[in-house]
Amino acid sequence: MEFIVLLKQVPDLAEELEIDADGTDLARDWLSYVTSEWDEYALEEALQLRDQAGGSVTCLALDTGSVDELLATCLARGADRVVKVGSFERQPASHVAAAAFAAALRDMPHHLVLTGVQAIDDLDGQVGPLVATLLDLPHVSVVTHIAVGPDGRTATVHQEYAGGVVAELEVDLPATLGVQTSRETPRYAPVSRVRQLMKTMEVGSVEVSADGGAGLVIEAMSVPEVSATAEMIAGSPDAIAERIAAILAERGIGKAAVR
């Protein structure tokens, strides 16, 4: 089987962010960048499955021109294949990096399309539902466990919902999955191999003209405000009720409830 990885950098949390001049992104000249969470979660689980039904996985990133490193991780971890996906300055709304992927797997074998359900950098989560409607595939997202039918034309998935409510469903192969967690934590990548491989490994690269429209558009961003210290509330339950009390009258909302 042919499981594809579609994977994302994003911003490393770890490092301080700021805003760009025009209040509307970050100012990215100094920013660090990582591998998306929840798409190490997806390489994982294509590893997983693959090891289990056999095959090979294949990473897809879109080439911003600093993805060597992700790709070499990907490689370090047990991926086969490693590919870039057309030329951008930066990374792209998610719409136009729908489009991108789409358009390069058009011409590539694929069973199992994984990406992680969303990044930390938009969490719109659209990247796996657009690039299955564009390829008119099945597409489930918020997976939490995938099992490859033994046929291999089928797949059994789990999608969680809100409250702890897990739904079992069953779809056709090909498809698209956004990948919540992995069965196992992602495996390890030794940092030496990582370098070794960016020296010599063998990178795919697929040209592409994707224009996916705008999605969404960042009209403002702004540092949030600084507000006041809590304040502790000791002493018996009568005392904190009263000091609750005379908070909310200050504020004029027991007044209003009085009312």
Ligand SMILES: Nc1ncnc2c1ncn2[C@@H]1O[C@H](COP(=O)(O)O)[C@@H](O)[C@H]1O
Contents of the next structure:
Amino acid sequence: MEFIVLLKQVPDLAEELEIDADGTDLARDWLSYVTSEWDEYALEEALQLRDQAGGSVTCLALDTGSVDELLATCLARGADRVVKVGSFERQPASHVAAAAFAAALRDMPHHLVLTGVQAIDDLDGQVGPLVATLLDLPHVSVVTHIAVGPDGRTATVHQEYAGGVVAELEVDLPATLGVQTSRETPRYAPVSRVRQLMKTMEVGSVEVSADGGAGLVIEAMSVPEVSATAEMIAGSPDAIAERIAAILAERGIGKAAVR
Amino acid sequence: MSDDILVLVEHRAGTVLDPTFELLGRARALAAETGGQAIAVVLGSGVDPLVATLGAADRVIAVDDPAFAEFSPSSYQAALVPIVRDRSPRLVLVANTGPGMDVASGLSAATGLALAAYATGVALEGGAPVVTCQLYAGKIDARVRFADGRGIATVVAGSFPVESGMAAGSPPVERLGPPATDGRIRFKALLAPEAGDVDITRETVLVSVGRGVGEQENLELVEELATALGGAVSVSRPLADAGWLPRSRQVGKSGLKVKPRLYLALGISGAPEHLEGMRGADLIIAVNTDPRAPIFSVAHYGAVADLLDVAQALTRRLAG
Ligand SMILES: Cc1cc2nc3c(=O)[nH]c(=O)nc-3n(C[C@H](O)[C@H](O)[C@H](O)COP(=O)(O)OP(=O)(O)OC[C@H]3O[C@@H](n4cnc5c(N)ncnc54)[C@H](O)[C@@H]3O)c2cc1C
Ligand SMILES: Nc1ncnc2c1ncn2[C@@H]1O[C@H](COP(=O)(O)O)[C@@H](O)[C@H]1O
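Could you output the structure for the form predicted together with the named molecule, given that the previous block was the form predicted alone?
In what comes next, the whole complex appears, and the chain from above leads the way.
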């Protein structure tokens, strides 16, 4: 079985996000990036599935000039191959990214294409379904459990709904799946190994011509006024606790109220 | 081309789901502005009881076929694409749920209509939709237009009042013949969650804890605080994923919707999927080290502090 994983880097939310001078994008100069959390789950699932069903895991990323560390990490975790797709100055819109991946996958054997269920950095979280439609593959989003059938022609997956309810779906392969979580915490790749692989790894590359846009016009971005409605409590932990206890007592909430 | 607003009806086990009513209410208001109709599109098997609850729509388009007894991404897509192509509506509204994500982006790819996801607001300007979307897990808002004036929006649950779309009445129903279905994805079963030790939807006090707690051992401090408050511990998704507490304690989009008298959010960033499950709580107090955490936008009180310090201090205070 040939497993494909699509991965991308996204800004690290632990850092403060600021808007650029135009007001339509993030100020990107000082941003630090991390691998999109859900892509880590997708990779872990692919590795687990390969170890069960045999075959290989190929990781694809759009070449934005800064994906070497991401790809080296994939290899360090156990991927068999890594490939850069196209050549982009920055992350393109989802429709463009999907067209590039679809073009690359046309010439690459694939039984299961795994993406993260979504990435935090754009307006859709839908590259997977777009790729699927372009390649005429079935697609399931929000998948938490993947089992490949014994004949390798179908997969049984769980799709999550509200309230902890899940649907069990059977999907014909080849297919694309948007992964919500992996069966195990994504495995760790030692930093030293990643560093070493960055020097020695072989990276495949696929030329694609992709253009067009998502058809969306971003008029403005803003940082929401987060504490506009909240009353912020300042002070030491004890002072904060004191104030919270007072708020609760006032409203008759908790055991404190009874006492 | 039309000025209609299409709403995809999501239903499960014979009931139309709340997010659909939110969208219907909004669609009705928008259609009144565009001069088009608010049209509910329902795919199902034996749809009459569902249609009877769609009084807020001006019109219903129904596909009634055993193939739609349960949701399948591929057959929904096969049925919806021709409907959207034929009507060319001003806007298609889809709930930002698992099935909604599948369907909306497939539609976007197949029809060429642009898609704005994670919408929390939808308005019209000069007759064209303007959508407010959440990016970066709620840390950034974006105002977006569709380049050609029409498109698809997936809307976060809780963005509009449910009641506005719950109206009696029997709108005219247009029934479409059995469409081409696509059987590459087959529904097998609906699996109910395992019952938990605690029913967090019934607790009046929830001490809810997220990834900010750091280590599993630290949960003990949180348990102590919950006990001191006479409540229970609930969690954000990553803690349930890690198996630190059962899934039945998870609050949010794929977890449970809770409405306690007190929701004390400790080390939870407030991603849109989490807020969906708790924004209706009577009193929300959030503790987070990041002053920009989106949880503070729904909190009544907030403190920028280390949750472990505050949890311990509050437990001590309540004991003493
Ligand atoms: C389809 C789908 C469904 C989902 N369903 C759900 C759902 O039902 N429920 C849910 O919760 N999520 C859900 N998610 C996941 C959601 O997108 C977020 O990833 C998740 O809510 C983040 O959890 P968190 O806030 O605990 O973690 P993070 O986002 O990592 O936030 C941790 C927070 O802790 C703070 N912090 C760190 N250290 C400390 C400290 N010492 N003291 C105080 N604060 C600290 C940080 O500043 C940060 O704000 C879903 C996602 C998808 C795609
Ligand atoms: N530029 C990209 N490079 C690699 N993978 C991507 C890229 N964009 C999207 N993906 C994949 O598609 C998923 C959904 O992303 P998105 O649609 O951008 O939210 C991601 O989690 C990745 O698996």
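Every value quoted in this text rests on a predicted model; they were computed, and no experiment measured them. Numbering follows the first chain given and starts at 1. For clarity, a rigid core is taken as the largest C-alpha set superposing within 1.5 Å between two forms.
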request  = Answer yes if the Cα of residue 191 shifts by 2 angstroms or more between these two forms on a rigid-core superposition, and no otherwise.
outcome  = no
query = Rigid core fitted, then: does residue 239 show a CA shift of 2 angstroms or greater between these two forms?
reply = yes
